[in-house]
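Just the one chain here, laid out as structure tokens, in the form predicted together with its partner chain.
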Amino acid sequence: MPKFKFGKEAGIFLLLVVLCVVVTVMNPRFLSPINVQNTARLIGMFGILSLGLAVVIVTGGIDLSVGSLVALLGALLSIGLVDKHMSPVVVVVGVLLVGAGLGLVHGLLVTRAKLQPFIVTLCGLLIYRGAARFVAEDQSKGFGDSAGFMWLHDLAVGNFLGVPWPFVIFAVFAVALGVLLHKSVYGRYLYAIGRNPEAARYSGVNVKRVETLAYVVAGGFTAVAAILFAFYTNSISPSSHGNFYELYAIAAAVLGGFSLRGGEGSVVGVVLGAILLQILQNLVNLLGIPSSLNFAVMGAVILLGVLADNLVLRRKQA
């Protein structure tokens, strides 16, 4: 629903808080600021990769390939860096190039070659891990000291008045992407491929190319965020970095309130889907929960917030 209404996303919203209350109860160092900031540089890494999805799941399509382009790009930003020596500007640019290529890549093969979007990023998701992994030949890929770009590391990593910088460009990329999917034309058009493609051909939309940008869009968000996680973890194994990120990425989406069949959903909801997963991760380890069961809580948790969502609220999305 391009006009946002809170009443979808108050189902979330709520699960949220009752989280965060029930946390903070067991463990009231859940609010401390090294926590608050610890997880708040999580959401917003892996935010911008929800953010990105969830533009070309409002489309009605899917980007599988989000984690394997992680791994790529940051083993792409090491040898860059490190190995070759480039100018931090220019491995920057071309990192955030080469992922949104790989998206128009992806929006051309949907559009142009008619290819489903599920089995276009399966792909790629099997490429783009292949080729990380021959690019880094197998090794695993880091930063060392960062000595030359110093600066990037912080961007990455640090801190602005307080507030970590992946916090900061999530909120910021958050907004415009509230602005461009509920105030503007192309979000507009964005829904409207997403619910019925016919008719917003049939209404003169260009259909191929609105899609296309979604792609090309996700690609660029999954890029910034490849930086983000590169320097966060300081070490990409090509093999396993980014493995699975897209189904954290999707999940944000889905329990934020999209549909996979396209044409709904509000940045909001994202916002509120990222978050929660996070706090899911954090509540793990703060509780002391076994790490076995980790991937169980998180599930069982989106599995009862959308029960609840569709059952309580009588939301119907199927």
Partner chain sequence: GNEAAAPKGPESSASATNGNKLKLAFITNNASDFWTIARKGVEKAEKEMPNVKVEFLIPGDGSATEQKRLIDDQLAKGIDGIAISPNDAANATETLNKVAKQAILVTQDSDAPKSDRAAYVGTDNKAAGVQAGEELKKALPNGGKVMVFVGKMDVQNAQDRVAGLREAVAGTKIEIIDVRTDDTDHARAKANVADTLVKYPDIAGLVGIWSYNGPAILNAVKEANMVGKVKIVCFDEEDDTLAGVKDGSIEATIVQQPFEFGYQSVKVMAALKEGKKDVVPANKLMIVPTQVIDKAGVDAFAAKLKELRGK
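Okay, that one was the form predicted together with its partner chain. Can I see the form predicted alone too?
So it's only the chain below, everything else dropped.
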């Protein structure tokens, strides 16, 4: 069974604490209730994406279609609720099934058609973005005053005992995924596949089924996040909604210790990675740093995470 790498996680936690102290000293508004709630809400939504992507990354795969899928599912959600006046429960279940179903398609293309995950999900990125623009007729979609489905709106912008609902959902998903990855047979299979798929196959693991299910889980998590993002923004522009969200998810997972080679990482790490990443984004905003540098920060985070991963690997091999 994979064990938590306490040293790496402790390092991330220490960096997080130091960063919070520095930002607070430079701008006391960092700890204001409004800023803390807004940051926690974003941590929750992006954290859910990161958890789903981590399940794929641990197998040695990748999913570049996350942002475009968020846009497509958001558009379908608005069309079903506002344009078609369908039952909110039916629409939500439908969106979740579409997300998981497209994840299943990814998994089958990777495991059965033997295509590279990078190529499969890169095509998905383009296809889903085009599909979102098509179904929305290239027009922005929204939910108005959310009459008839206010409970969905509250899940995105409301609080539970002062804690934003997205963060609560993120915490529940993190606990559930932690049990799945670190306490179940399926989790051991995922790590085994990431380390050496051939060895896992010879050990009796149904590699194709386990890996396919990982993409289904990622698709389902993306669908949940897509619903929250849609109501949080209350405006889905099919050409830009969800742009680069996959980079946030990848960066959080890599920063949290999930190796892009597969077979490494823990849920605690990706949770800390998601929190740290949003704190960095909040720092950019509070310190008046041009927002155009957001993506530069993201690229630097991914680069540093990969460099750290390579350094750890070299020390193991030495």
